[in-house]
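Here you get one chain, nothing else, as structure tokens; it is the form predicted on its own.
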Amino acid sequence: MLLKENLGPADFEQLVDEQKATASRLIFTDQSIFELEQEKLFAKVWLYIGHDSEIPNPGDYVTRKMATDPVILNRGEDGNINVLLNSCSHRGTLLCTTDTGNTKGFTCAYHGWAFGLNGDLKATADDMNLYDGKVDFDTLNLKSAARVDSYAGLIFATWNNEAPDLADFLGDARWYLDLYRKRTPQGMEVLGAPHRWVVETNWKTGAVNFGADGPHAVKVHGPITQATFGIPPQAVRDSLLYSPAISMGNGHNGILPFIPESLRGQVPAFTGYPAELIELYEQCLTTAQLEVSRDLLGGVQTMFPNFSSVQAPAIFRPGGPPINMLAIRVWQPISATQMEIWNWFLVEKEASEEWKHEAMLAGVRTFSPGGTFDQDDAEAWAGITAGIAGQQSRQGDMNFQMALAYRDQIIPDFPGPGKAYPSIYGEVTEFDVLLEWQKYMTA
């Protein structure tokens, strides 16, 4: 086990190694570096908090996990979104304790203190003059996040002042988050409340496969991937291989895996989506971007630090059409050895009702806590715990070599942003999610 007070920059820089692509097992297990991860990344970057769609109306609400800190995403009487900790400014208590509703303010159990939905006090256990003025009740609103913004319906929000702005930390990754979340006019909206399991492993694990890993999905999901898809395995390694992942810059990363060439006259262009939705695609994207999408056959993205998506079309009728679900999820880290996975599904405002019961459907068989590929993943995730866990075995190291054949081999003409490489299997951009990591953690 590591000390917390004797970790410096110095160690961070031995800890990840870009030169020979890897990192230590350290960072996936010791107590101590995620306890620095709270105070050097958390503290500082932007994290998704929730989806417009979630709270529509003034006083609206949601409870949700910024890191480690509970917080409150609201709707204010004025329309504008508020981030507030969810911790009374009086003794610390849990002040909002129900997932979701509306309200006109936040009332603790414990003594009564009473605030806005602004994070304003509005009153204490009693008559405020019992005090003799001698409290300046303005310096015990409650905390709220520094800065707040959205993108795409997606809320973020951050504790640091000083972050950039979020079109800026996001940066090239809108480019490919408009592929998935604003090709109709109306946007995306949430199908019900998140769904949230803990997996015995470190939240990097989970960004990091989003971000994304190829291989494992053969190996992993091979057998379910061809009951659930009605791709062959053959098929799917083609996909990967010869499809192209991406560095978006910032840490953000993700794959764009393609109908394979032996496939692409039996499958059809936008495949998995409705006629209906196609034609508003081809309103809202850019020649470019829908040129990626034509031949899409799903797309896995991780926003650094912890927010990820995927998409992907699944068939579960014999001879039935495949149906696109579309999740979006956080790694909540725990402890070092221990994640909560928030999990929401979105879909389209001007789909038909139809639609969204079977993209529902779709999503919830195959990434969810009791999907098919949700399930694969933890179990693997899980086993990487346990065999990184004793005295011998944290000493070694993650492999990501692969990436020192394919980091020089960027596509010259990839028609979206950032840096494109010619294979899913290269874990470049698993890596870069590791890189960015470093960068937070020795500034």
The other form holds:
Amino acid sequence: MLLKENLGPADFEQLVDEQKATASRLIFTDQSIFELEQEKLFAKVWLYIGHDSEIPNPGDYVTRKMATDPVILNRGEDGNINVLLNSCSHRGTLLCTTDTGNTKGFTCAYHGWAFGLNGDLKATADDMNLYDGKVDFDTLNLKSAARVDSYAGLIFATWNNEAPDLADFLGDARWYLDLYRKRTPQGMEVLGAPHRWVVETNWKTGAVNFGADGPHAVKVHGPITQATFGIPPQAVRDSLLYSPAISMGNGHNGILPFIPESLRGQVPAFTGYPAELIELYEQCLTTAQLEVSRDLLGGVQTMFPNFSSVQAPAIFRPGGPPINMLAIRVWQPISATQMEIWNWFLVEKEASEEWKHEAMLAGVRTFSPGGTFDQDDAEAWAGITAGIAGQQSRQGDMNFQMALAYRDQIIPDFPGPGKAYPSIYGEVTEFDVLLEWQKYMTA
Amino acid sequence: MSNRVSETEYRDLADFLCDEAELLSAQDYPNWQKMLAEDLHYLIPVPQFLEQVGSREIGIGNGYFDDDIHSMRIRLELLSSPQTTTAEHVRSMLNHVVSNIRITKAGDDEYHCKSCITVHRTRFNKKEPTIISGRRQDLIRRTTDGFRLVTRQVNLNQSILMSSNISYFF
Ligand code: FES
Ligand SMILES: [Fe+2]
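Alt. form predicted together with the partner chain, vs. the form predicted on its own above:
Complete assembly follows, chain above in first position.
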């Protein structure tokens, strides 16, 4: 297919073929599609910005991105959370140039316009009366996100006044999100500053992979899983082949990899979370949620469009117990063929200092730019971009046709909401991320 | 006691750092591992742009690398065979440049070594190398069997890493 100048809904109908379970490779390489995504998707949808625990006190701020836009996330004097465009309303200069800090407001480096934590214009270059009453200063406050809301400490924002409530947008996905991020009374906290790195691939590659891709885990991560968790690749395969993948609705997808038959009895309940945390999980999760949590090896999820998470156990000390790490991340769109991964580690606030430290070590050694999982994923993903850049290769499809075998096999009476499919090899839920993408692009 | 080192000590330790750099560039991990102490701590913090006044830390901190000898051995084993690494299959072309070496005594048989390390890395799918540089602070111990790296902290100069991964060492 050749791309026209002005892509319309009809083109996007063709770019993802629901019947065939394929997508055009162009949506992973073409810059004009990338530009349209900014308008039709990223300006419309809820985006993950940061965690409550990153800005505990009034004046605390972190600088973030909403797709290609720089924003400031801060806590106001009133305790309210503000999400402001990090660009001066005078001539557009980037206002806040640090990664994090505490402040009373933001002053522009260029002509000195000053803004409060809620974005209100406080001062111009000199006496504001020099404008002689001819300018309505209320129109010169910093642009704020149209809506800001949070769930389980996870702060989201959107530029879209008409966006549904965050609770409705997350919808049934909350049931699955709770399994990993809302299972103790106090909830979770971040362990440190985000890891940020550039990968030469389209952002959707990450979103789809965490939606999630079963077979790659055996091929790419088999050796590390064996080395750090003592699980033979065959057992990883069994877990993924026979555990459910869930379409939670609104493009949110994920997997529930259970301990395979061959390892029953060898892996502790909750893969080794400390007893005092498990006790809290038992208080906070429902019977049905506990039923699916108890025998999980971990979990991987993508909250549409670009917010993902992974929980996995690892043992880096000979003879030591499994330590679970939980990472959350945003696949930041940079260009059609480049993304930045922004990655944080979370742990329960109630956890002991020792467990927090161990969970941090397990996290940075696995899911980070130097992590034994991510370093290998990034290579495979950059390989896609290198492989489909050509005139011939970009005409092909991204193939999700395992979905043809699995998409009609919805598990009846699954304890959780949404649609559960019987295999993480099924490609159904990965493809669902792209079907949701198509909805926005054709709207 | 002065913490100045003799010319011979300086020369021996500079040789150690250059030998090490050569092994890291060649990805000769079985031999690099021999240069590590059992009580190794290899740390690469996350570089951040912070306010000079009003800066604050979030959480307990999570470096890019935070390894002891056990986790380091697992990393080295995985990176040593094409069967167990995707990131380094095929292997990167690496060039470790060590400079600005300054050494002081840290005790009878230990030394503080500061150096700058610049790693030029080329992957098969990109023509230009990515270049990341860092300031290293090492603690190096003299044993009857040669020097051993005990602690290394590397402060990198990129707050967003312009590289798909760090599947090598500084
Ligand atoms: S651009 Fe910010 S004050 Fe002029
Ligand atoms: Fe992966």
